[in-house]
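Just the one chain here, the form predicted on its own, laid out as structure tokens.
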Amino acid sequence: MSLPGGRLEGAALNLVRRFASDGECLAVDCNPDGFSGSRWSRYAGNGCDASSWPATRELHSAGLLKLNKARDANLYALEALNSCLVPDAPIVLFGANDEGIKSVRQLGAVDFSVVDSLGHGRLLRGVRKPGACGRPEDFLKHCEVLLPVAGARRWASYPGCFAQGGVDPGTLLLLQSLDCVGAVPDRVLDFACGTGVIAADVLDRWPRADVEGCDYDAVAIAAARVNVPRGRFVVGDGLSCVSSGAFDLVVSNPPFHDGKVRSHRVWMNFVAEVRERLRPNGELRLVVQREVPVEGPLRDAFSKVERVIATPRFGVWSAIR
């Protein structure tokens, strides 16, 4: 169970306390001074830069991996970690019981066994198998999506992307509401863009528009760049990652979870800040579940607020600066 310079499981316990992001991994080496290594996460935020695949070319002697909330993303994360490890390197997988850690016995070609408990979670240990590891393109998958203007389109996605890379009911309702947008926008932002569904529909409607998208998931951004080559897409957690200047239209189906926990943090920060990124008479158009208390924060930030579509599950709101 031990490695020179300290226990791998002890290092994992420290990392659980410090870095709890889903799908995050750390490839480490042991030395007399402790552990050093390369950190990778597909998700931006919490002071962590994100990328779709680890950039390091150095191979390390051990790996630590946080279980991802999206089950199909765990194999992607494991192969990303494997790309940083020497053959036969020990791997510690950690996560909460309600995230599914208790049911994990095998992931890819790695067999895991329980080595420690964390109260409401577990540490599992396995060994990186010899042989070539996967590459990002091995996980690229295609499906068909139906967009209101363009109709059927071939669509690229990766494991763990929102709505499995497709069009969820809330986003579809939001896209249908764009029929009643007034003036043709010159510059549009798709906030929390995922694989680029909204950005694609915006360009179908207004081909001359300058469209930018942002999302905290670097893997989803990689798919968006394939799906919408005319758009510009950036990775980041919030509006600070977006290019300077104001927009005529900001469109969003914002996230309502922080990891596995339901949270209002992202959309409330977004609503509070987005007014300053709109031109005079610019519009925010977003979709939320009916129970989300979005009207009050919208009226605090905007003078003209209207719910333009309501269904039993969703509401589409318009807020004009």
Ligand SMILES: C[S@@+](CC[C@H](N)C(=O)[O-])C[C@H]1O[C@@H](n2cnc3c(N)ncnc32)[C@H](O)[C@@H]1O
The other form holds:
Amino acid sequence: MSLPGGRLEGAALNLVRRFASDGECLAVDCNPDGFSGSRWSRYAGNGCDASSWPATRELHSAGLLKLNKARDANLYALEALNSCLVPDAPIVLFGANDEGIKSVRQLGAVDFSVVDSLGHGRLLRGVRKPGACGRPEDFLKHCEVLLPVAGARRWASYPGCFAQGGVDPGTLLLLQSLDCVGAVPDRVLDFACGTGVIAADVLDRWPRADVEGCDYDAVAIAAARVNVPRGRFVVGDGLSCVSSGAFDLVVSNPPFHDGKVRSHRVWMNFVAEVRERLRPNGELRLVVQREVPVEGPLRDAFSKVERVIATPRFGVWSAIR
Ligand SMILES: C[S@@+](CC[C@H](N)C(=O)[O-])C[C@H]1O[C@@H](n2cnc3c(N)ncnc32)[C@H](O)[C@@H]1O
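For comparison with the form predicted on its own, provide the form predicted together with the ligand.
Expanding to the full complex; the earlier chain stays at the top.
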């Protein structure tokens, strides 16, 4: 089925205004009432279930894709969209100027041209090339990370994962601080676990612990499952997806962004809610950049709060229930 250009671009505009978040895509068909199709996002929240790759086996006649601020994630998203499209399907890509849409001419095998300027953004149009589209495993990349207990380890990640799948300096500091955790924990949560760096080190230290990790990025969770086969990993926004019951230890390098904007929403909600997920005397360990005002919210929620490491860039905090 071919779609009149104007209608497809109109649908894209509607999508921008109503619910698109970074890297989200829609594979659609035109019908008398408008468009029907399936929506895919790697990120949970925003009313969308997240998955690491679209589950649909049905092929649609056109695609809409919202540019991701993480540039290396755009090709992954385009191929995810391609996997839901017929050959030669038109694809509309849209994004804001400050997300880099102005410099996009080509993504993978698709050439894009500008069809509309939206004030602060642009709509581009291209055509899905015939031929096989990529698969998620084509994007899996490996590097070596150095963890405090295990030393060098081969590490898997996908485009768009935090720290390009490496070990962030704040995360490393948090791991070093685990040397002084008092009792051996039975049950540990790695909140906003990314590719599973903290979960891996926790299992290296306490091999008998039951370790769960959560993140809103289903693609990062797919990498964590490769890296830490003994961990249990769940996808969801905030603590909503974490299994029931209390934890002895919760560890986190929490996010300071909500989508593309710097935001306190996720870590503040986490600090306010996590106390209820700890056993009595259970501990929260988190690392934050020095300028993040975490001490007040921690003291509001916990009676015993201490900064266990301070460097010019980061603070590692301990809060005991
Ligand atoms: C600073 S990174 C830390 C990643 C990992 N723990 C590490 O240390 O390498 C923060 C993580 O928070 C995740 N994140 C962002 N918003 C989230 C949300 N609303 N709920 C859960 N996780 C979120 C991101 O996907 C990212 O993996």
